[in-house]
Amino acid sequence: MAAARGEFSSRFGFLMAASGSAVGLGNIWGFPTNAASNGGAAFLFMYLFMAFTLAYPALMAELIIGRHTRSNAVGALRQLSRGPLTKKLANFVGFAGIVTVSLILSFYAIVSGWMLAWLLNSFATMAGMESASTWLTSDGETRNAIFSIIFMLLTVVVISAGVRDGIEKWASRLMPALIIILFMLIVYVLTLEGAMDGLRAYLVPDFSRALQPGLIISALGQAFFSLSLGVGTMLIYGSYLSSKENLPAVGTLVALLDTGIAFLAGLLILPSMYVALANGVEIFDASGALVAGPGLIVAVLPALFETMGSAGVFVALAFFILMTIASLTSSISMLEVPVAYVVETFDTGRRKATLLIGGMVTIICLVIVFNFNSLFDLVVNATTEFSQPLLGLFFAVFVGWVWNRNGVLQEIQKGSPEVEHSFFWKVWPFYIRFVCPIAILAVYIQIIFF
């Protein structure tokens, strides 16, 4: 089955694909402003602590399940089930993950379509096409629908090509490009007036807030969300890993890449916002908080680029190339989750399954576009704030309580024979059995009741 399903040809290819899945629009616009609004470096420290003490163990759980079962999320959890009750739970969690990730992709495609539109606007501006530029930057249903469809087509093209020729090939090209562009933009922005104020907002800690419950919960939620946990994306990628790979080492590298790029995004976004402030652009909302989310990308930063004169066009071009790459590397991992299920469950060809699932997600996306005010925030909140934490809890339960401990150890030993005597094995089983479920449940309770 492993050969038929496809497999990553190298560790580098897997790392680029997995880190691409983790590094998305939320990392670039959400993490920096979340840090600045929650104590600066105090939040950064807590985020890194949560990422490696809680999110990393949960990441390992998905990778281990995936490689052991060589299956999609539904099939994988079914294989681990011990009886009728856990099999029903496996079906629920697996299908809920597929529905959740499909809904996330449906709204993600809309925002990614905005990135494409603003990217083309840079070329329209260079060519002096004012009417085209105005249309590309206006928030209209027609524009949003067209670019959402274009973005979904790009995602479908990559996924239909398979694991090596699609996911691995493009992730291996796009992620290095993303990192290079990110570094170039950081270097340029840090030379501008106001950038140091942004660095202070990001890196100077307010330790009086470090142990506030709200900050801790926010840091934990950011860590789980940024590593794409809870919906089966890392499980699917783990199922394409060679049995020779050292899973603890690979998981550590994924976590390091994700947190490293999130940190670098902060070095770009926060200084950029304060450069905008120095140029007369408003960066705070009505409540006094820093503008975050789509408003940051389509309002604050474009206004900053306009103040840069002729250089602003090229900076904008580089920035929206960066955002488009981040969008695509995440979307391909999301679409792979339902596609893998259809291919393996119904013995359907990959291209046919990709077109079918991609078409269904596109239809949902268009429904949201034409009912934006009533549906967009609802879908975002229902999937990222409610469904993901709960699903992450169940993945931890399956590894910690349903799957036999010796079975888990034997799977890890395939690529790491000495792991039983390592610090990882002395700590991780306890974490995934007790600490991770309790921590994820704390996030879920916080969302519901507070």
The other form holds:
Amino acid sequence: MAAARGEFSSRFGFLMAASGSAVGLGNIWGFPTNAASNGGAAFLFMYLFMAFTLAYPALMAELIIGRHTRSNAVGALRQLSRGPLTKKLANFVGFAGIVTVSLILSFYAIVSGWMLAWLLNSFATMAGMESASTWLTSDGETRNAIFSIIFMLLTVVVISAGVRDGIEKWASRLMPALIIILFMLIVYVLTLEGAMDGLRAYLVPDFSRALQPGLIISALGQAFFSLSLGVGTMLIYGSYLSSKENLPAVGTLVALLDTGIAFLAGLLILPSMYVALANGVEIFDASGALVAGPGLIVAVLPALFETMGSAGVFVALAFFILMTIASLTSSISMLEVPVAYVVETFDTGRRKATLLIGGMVTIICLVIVFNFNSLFDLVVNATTEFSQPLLGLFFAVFVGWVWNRNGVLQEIQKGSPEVEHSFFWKVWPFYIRFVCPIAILAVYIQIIFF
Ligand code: PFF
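Next up, the form predicted together with 4-fluoro-L-phenylalanine in place of the form predicted on its own?
Zooming out: every chain and molecule, the one shown earlier first.
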């Protein structure tokens, strides 16, 4: 099977794919609103702290396992296992990752579908098609079902084309576009009245909140979700990475790109909210907190775009293109996890496997669409707060406790022969063995019991 596996053609291709997975709705929507509701820069600092002390080591664990085993999540952990017990654990963690990521994709496709509908609305508005515009922007089950299906189709098309012709090709085109659009939007919004108040709300820290348990949990959850950890996504991308690559360096670049773009998204979203306030749009909810959830993206920001006159249509178009790109480069990484498993385990063709899994995820997605109130939050919380950190912990345990230290070192040395004497190798093995599992467990116990 090994000969049939894909491989990224260049470091740039890998970086775009992995940072494309990391940069998603979690960065452009989740991070700024989390920051806004948790003491601005106090959250930013805690998030950066979590991202580099806990999430980055966990990211490295997944990349190293993937590259060493050149296999999907289940196969990879099984290869590292040394006895029947760890083999059982490998099966459980690998499968749990595949199920979790499929469920994440099923709710992600719904929200991404909203972004697509709003994107299309910009064209409908330009063409003066009022009734189409009303339909596209009203939260109806039919609209949500149709656009989730369209989004899943886009994801399936990219993944069925394979690692180089699908994932790498599209990530390499879309990610630079995303960065350019993000910069252009930031520059434009910062020139508007009210933007400076937003910058202040974002960047002036309220340190009295920095050590509150709620903030620490949110920051860790945000960092894990944002780096796509615990579900085998980074493992599978690592398995397509050339042995010549310096793993600690590429991992650092992915973490920097991810946190950098989250930080930049904060420079767009919070100032935009305060510009909206200056234009008469309500940005606080009944409890006095900034509007965060779906209301922010599908109510506050569109209301802002409307107050911008004719420029508003183009700003809205750029914004929803940005959101759609961010969603798609993440969703393809999610679908790749179960697809790689099916292709490698059952010797199924990629196209067939992609259609099969894509179809199954779409069905789950539709079940959520038609039972939105009872299922959506449940699936989001169960996967991102419960499952992702716990599975991340197990990945750390596999590298820190199941795999032997020498094997890990040899894998990293393939692309960085000097690593044994580096700061990374002095700190990381200890981190992945002790600090990551204990810290994740501590936060986890907080979530479950308090
Ligand atoms: N990292 C993505 C985001 O921030 O939106 C979400 C994500 C992608 C989670 C891939 C999990 C995953 F496997």
